[in-house]
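What follows is a single chain, given as structure tokens, in the form predicted on its own.
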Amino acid sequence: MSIEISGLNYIYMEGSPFEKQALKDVSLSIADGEFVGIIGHTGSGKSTLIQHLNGLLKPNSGSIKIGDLVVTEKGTDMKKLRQKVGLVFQYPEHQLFEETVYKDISYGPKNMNLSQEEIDERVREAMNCVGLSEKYMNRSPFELSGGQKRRVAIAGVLAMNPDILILDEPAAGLDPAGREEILTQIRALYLERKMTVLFVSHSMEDVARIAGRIIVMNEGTVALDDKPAEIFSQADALRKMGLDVPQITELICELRRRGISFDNSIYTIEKAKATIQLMLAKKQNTGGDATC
């Protein structure tokens, strides 16, 4: 499902001494089936932006269209909208409240007035999508690991069969193993369902690994919007916005400063490894210095 945002403006606490414009004339088009990373430092507007997409916040001006639904029109069916747009908040495990994993995941489908058979099917399918075994179905969600709790929370949103999935810092606070686990599962979920995914993060490494397009927010505006290779080739611009670039990008920049000719578009370990192997093979075949 596609997203069209035009001239979006939002002001927190308008008219008060604490007034702050969080979004400034934001316009974006996101195609059906895209996996988009949204990055930016704290206060850049990224979380404010995504909360507009399922009607949690209403803009001061501008328009948002989700598929054929105009979110900003008076009288828009918000229940229908929130079935289409699933939003997983940062630290979603804090929203878990039921006695069992099954009850937590089935909460949304039950409110959609589905039959028990449909509810059971959706719970099982959602658990399978996030890699949770059915043996956890009758366990308390509070007995699970941090990564497993995140999976339960994401499964609860997936059980409503949204067309768009928005994830706000889904790996925040997890240990390295839990982080790897949840990111791998999100990527697998996207490949399986081919849904539109918006992945909000402050981690360049996480976004670099799984997003096909990156939007950089800065001071309430869209500062950059391009493919990952193009975004990470602008390391100086990112640093000026208070953002860190992926560690591998830092390494490549340092090697370039030392005279080794590397492509600017290298931003993942896998790509760096493949490039270095190619350079070494070329050097071995020619007996000379390898450049790329």
The other form holds:
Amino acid sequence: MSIEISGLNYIYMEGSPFEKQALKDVSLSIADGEFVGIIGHTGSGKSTLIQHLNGLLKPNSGSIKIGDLVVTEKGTDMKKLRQKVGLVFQYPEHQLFEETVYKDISYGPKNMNLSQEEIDERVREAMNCVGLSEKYMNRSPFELSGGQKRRVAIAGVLAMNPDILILDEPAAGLDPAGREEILTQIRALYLERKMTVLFVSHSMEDVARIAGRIIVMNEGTVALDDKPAEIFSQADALRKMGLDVPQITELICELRRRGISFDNSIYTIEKAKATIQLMLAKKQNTGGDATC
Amino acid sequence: MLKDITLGQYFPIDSPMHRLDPRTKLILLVLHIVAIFLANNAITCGLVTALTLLVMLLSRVPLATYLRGLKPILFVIVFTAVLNIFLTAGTKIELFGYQTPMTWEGLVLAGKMALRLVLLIFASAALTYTTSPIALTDGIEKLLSPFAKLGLPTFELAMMMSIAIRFIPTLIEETDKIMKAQKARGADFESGSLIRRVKALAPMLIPLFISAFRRADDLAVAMESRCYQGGNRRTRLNEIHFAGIDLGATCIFLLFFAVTVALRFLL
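For comparison with the form predicted on its own, kindly provide the form predicted in complex with the partner chain.
Below is the entire complex, every chain and molecule, led by the chain shown above.
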């Protein structure tokens, strides 16, 4: 399902001394089946932007269209919209409340008034999607580990079968192994279900690895919007916005500065490793001396 | 809905009212409230109104903010006014030749009561808008310090109060976040029968309590790990002082108070 945003403005606490314009004239269009990473400094407006997409925040001006549903129009069926656009908040495990994992995941489908069989099927499917084995079904979500709790919470949103999945910092606060697992699962989910995915993060490494397109937010506006390779080639612009380029890009930049030519499209460790190995092999074959 | 709560919100600007010692403001507020309830005729009512308006002007907080603080108790004001108009004995008001159950005495009483309530809200709002919660608890603690000798745990009380006040905005924010997260999962807090709505609150209240307990636990650990110990031997970074401006304000208030009392009993 596609997303069309045009001329979006949003002001926090209008008319008080704390007034702040969080979004300034944001226009975006995201096609069906895209995997978009949204990055930006704290307070750049990324979380505000995604909360507009399922109608949790009402813009001061501008319009949003999800598929053929106009969110900003009066009388839009919010329940229907929220079923189409699944939003996973930051630290989603803080919203768990039921006695068992099963009941918690079924909260969303239940709100959609589905039949018991359908709910049951969706819960099993969602648990399977996030890699939770069925033996957890009757455990209390509060006795699980941090990573497992988060997977329960993500499953709670997936069980609503959304067409668009939005994740706000899904890997924040997890250890490297948990992080790796969540990211892999999101990627697999995207490939399997053909959803449109919006992935909000401030970790360049994560976004670089899984997104097909990157939107950089800065002070409430869209600063950059391009393919990862193009975005990460603008290291200086990113640093000016208080963002870091992935470490591997940093390394490639440094090597390039020392006169070794590299392609712009290298921004993941795997790709860099392969390229460098290839170059070394070539060098040995031609008998040149290894200077590095 | 959640951002409409203005009563008890500090306005971080600078004004003569902001510079007053919190103790002065607390005592003068009590004095002023007594004066508001003593005022019973046109002149004394005018006096207390004038003083309240002066304080509001000096606080440099926009009038609209004060008016917004009035919203939650608007119903009470209107309700008491209507009761007073209809239920006070006296001369009946005639409208278009018909006798109505309303009385002139009731109308006057209603006006007076409404004025008192409004002034009461404005005066207390003037205190909370211009005094940060921390300064307020400091002031209360200092005012209660004589009772410490009688065994009242003033320091602990003040600490508990400042922690409670400190966490109000945090909990409001948390509530907002949880509500949004549950709405994203199709929760509906606004429609249905009363029982349905109460049931719908569970997905919001349970996570809220869990997070409040977690925060309390974290705070206790953080305080203990920094060797926190309550008690009198603690010194403060910002001592509060009774200064010239406080003396001036006290004089003005005492003068108004004396005149109000005198006029009430003499006229």
